[in-house]
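Okay, so here's just one chain, in C-alpha cells, the form predicted on its own.
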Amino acid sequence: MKVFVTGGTGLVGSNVIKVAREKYGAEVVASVYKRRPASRLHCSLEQVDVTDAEEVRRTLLRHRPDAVIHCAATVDMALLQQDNAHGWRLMVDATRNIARACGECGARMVFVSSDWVFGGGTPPYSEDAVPCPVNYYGLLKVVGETIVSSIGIDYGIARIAAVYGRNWSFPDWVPEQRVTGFGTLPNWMLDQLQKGERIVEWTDYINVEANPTLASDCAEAMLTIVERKKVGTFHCCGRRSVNRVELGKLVAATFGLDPAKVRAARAEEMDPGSVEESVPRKTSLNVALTESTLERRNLPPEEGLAVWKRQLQSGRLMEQRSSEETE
C-alpha cells in the first residue's frame, strides 16, 4: 500500500506517516510547506502547495498512491478570522485541489475533519447528524466535506477532536500557551503540572466538553478506513467526552503528578469577555456507528493518555490497541 500524507509535519501527519509505516508496512510520502521535520520519519518528502491545483495534480500523478490522507489545515483561529481569503484557500480550495486529482489517479482520499462542524446545541453527536458550525474554521470543514462527499471519489471524513500526543517530527515540542479549544491540551497540561504549576480550568461559556483523541489513535482509524475500503463519515475521535477539569485531573493521575493542582474556576475567574464568543460549547462526538463500521475500539481518555505516556517514555509508537478490539 503506497499512502500519500499532506501536513506530515504536523500532529496528526506525523502520526499518519507513523502508523501507516510502523503498523501497515506501508510506503508513504508526506508533503511539507515550510517546516521541515527535525526529527527524521523514514518517508519521503515532498514540498507541495496544497493550493496550487496544478502541483498537486503533477505531484499526485507522479506518485500515483492507493490513498491520500488529507491533514494539512490550519488551526490559527484569530488568522482565519483576520484573513478568510486565506483560509478559504487553504481549506477549501486546497481539499478541492487534492479530491479531483484523486479522482485522476485513482486514490482514495481521507479527508481530516473536526468536530468544530458542530456548535454544541445538542450533543453528543452522531456520524449522521447535521452540521451547524458557529465559526469560520467549522464552516470551512464542513465545505471541505461536502466537496469530498460529493465530487464522485471513493472518499471517508475523519473526524477528530481534541487531539494530542507526541509530534514525530518535532519530539520536543509542547504548546506555548493553553489553547481555547481542547486541541493540544493534555500537552500543556502535562507541561504545567511537570513545571510544578497550578491549573485552573472553566466550566462554562465555550468548549468546556469534548472527546480527547490520542493522535497515534485516529491515525489508525483513518488508516482502517482506508484498508478497509469504507466509505462515509466516521467519528474518529476518543471514545468518550470529558470537560476540562476532569481532564486535567486525568492528565495528572496517568503521569503520577498531583490532581489537586487542578480546579475549576470560580464564578469570578471565568470572564465571557475575556474569551471568543465564535467556540462552540460542547462537542461531544458518538462513536457508535464508526466502531462497528470499522470493526474497531476508539480509546477512552484513561487509554488514550497511558498509550501517550508509554510513547513518551520509550520514544516509540508502541503497541496501543487492546487484546479486545470492541467490546
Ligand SMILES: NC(=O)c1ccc[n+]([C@@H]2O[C@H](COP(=O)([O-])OP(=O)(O)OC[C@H]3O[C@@H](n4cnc5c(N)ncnc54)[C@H](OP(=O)(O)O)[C@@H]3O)[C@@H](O)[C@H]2O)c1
The other form holds:
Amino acid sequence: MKVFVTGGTGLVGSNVIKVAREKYGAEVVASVYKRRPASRLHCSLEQVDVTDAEEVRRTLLRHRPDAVIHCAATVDMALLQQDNAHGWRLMVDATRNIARACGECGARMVFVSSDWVFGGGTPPYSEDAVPCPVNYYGLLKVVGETIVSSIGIDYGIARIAAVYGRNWSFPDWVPEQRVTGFGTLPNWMLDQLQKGERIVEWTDYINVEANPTLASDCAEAMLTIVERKKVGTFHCCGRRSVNRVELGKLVAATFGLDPAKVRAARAEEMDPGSVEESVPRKTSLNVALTESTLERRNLPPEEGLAVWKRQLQSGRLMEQRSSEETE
Ligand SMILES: NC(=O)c1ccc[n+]([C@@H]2O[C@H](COP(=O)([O-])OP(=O)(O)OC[C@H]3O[C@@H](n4cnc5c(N)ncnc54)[C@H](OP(=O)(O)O)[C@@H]3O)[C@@H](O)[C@H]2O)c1
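Mind sharing the form predicted together with this ligand? What's above is the form predicted on its own.
What follows is the whole complex; the chain from before opens it.
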C-alpha cells in the first residue's frame, strides 16, 4: 500500500506517517511546506503547497498513491478570522485540488475534518447528524466535506477533535495554549503540571467538553478506513468526551502528578480575554457507527493518555491495543 500524507510536519500528519509505516508497512510519501521535520520520518518528502492545483496534480500523478490522507490545514482560528480568503484557499481550494488529483490517479482520499462542523447546542452528535457550524473554521470544514463526498471519488471523512500527543516531526515540541483551545490541551497541561504550576479551567463557558483524541489513535482509524476500503463519514476521535477539568485531572493521574493542582472556576473569575469568533460549547461526538463499521475500538481518554505516556517514555509508537480489539 502506498500512502501520500499532506501536512507531514503537523501533529496529525506526523502520526499518520508513523502509523502507516510502522503498523501497516506502507510506503509513505509526505508533503512538507514551510518547515522541515527536525527528526527523521523514514519516508519520502515532497515540497508541496496544497493551494497550488498544478503542483498538487503533478506530484500525485508522479507518485500514484493508493490513498491520500489530507491533514494539511490550519487550526489557527485567529488567522482564519483575520484572513478569510487565505482560509478559503487553504481549506477549500486545496481540498478540491487534492480530491480532483485523487480522481485522476484513482486514489482514495481521507479528508481530516473536525467536531467543529457542529455548533455545540445539541450534543452528542452522531456520524449522520446534520452539520451546523457556528464559526468560519467549521464552515470551511463543512465545505471541504461536501467537496470530497460529491466529487466522485472513494472517500472517507475522518472527524477528529481535541488532538494531543507526540509530534514525531518535532519530538521536543510543547504547544502554546490558546485560551479557548481544546486541541493540544493535554500537552500544555502536562507541561504546566510538570513545572508545578496550577491549572484553572472553566466548566461554564465555551468549548467546555470534547472527545480528546490521541493523534496516533486517529491515525490508526484513518488507515483502517483506507485498508478496509470504507466510504463515508467517521468519528475518528477519542471514545468519550470529557470537560476541561476532568481532562486535567486525568492527565495528572496518568503521569503521577498532583490532581489537586487542577481546579474549576467560573469563566468570569478567570478573565479568558475577548474571543472574537463564535466557539461551540459542547461538541461531544458519538462513535458507535464508526466503531462498528471499522471494527475497531476508539481509545477512551484514560487509555489514550496512558499510550501517550508510554510513547513519551519510550520514544516509540508502542502498542495501543489490549488483547480485546472491540467490546
Ligand atoms: N489539532 C486539533 O485539535 C484538531 C482538531 C480537529 C481537527 N483537526 C484537523 O486535523 C488536521 C491536522 O491538524 P494538526 O493539528 O496536525 O495541524 P498542524 O500541526 O498545525 O499541522 C498543519 C500542517 O499543515 C501544513 N500546511 C499548512 N499550510 C500548507 C500549505 N499551503 N501547503 C501544504 N501544507 C500546508 C503545515 O506545514 P508547515 O509545518 O510547513 O507549516 C503542517 O504540516 C487539520 O485538518 C485540522 O483542521 C485538528
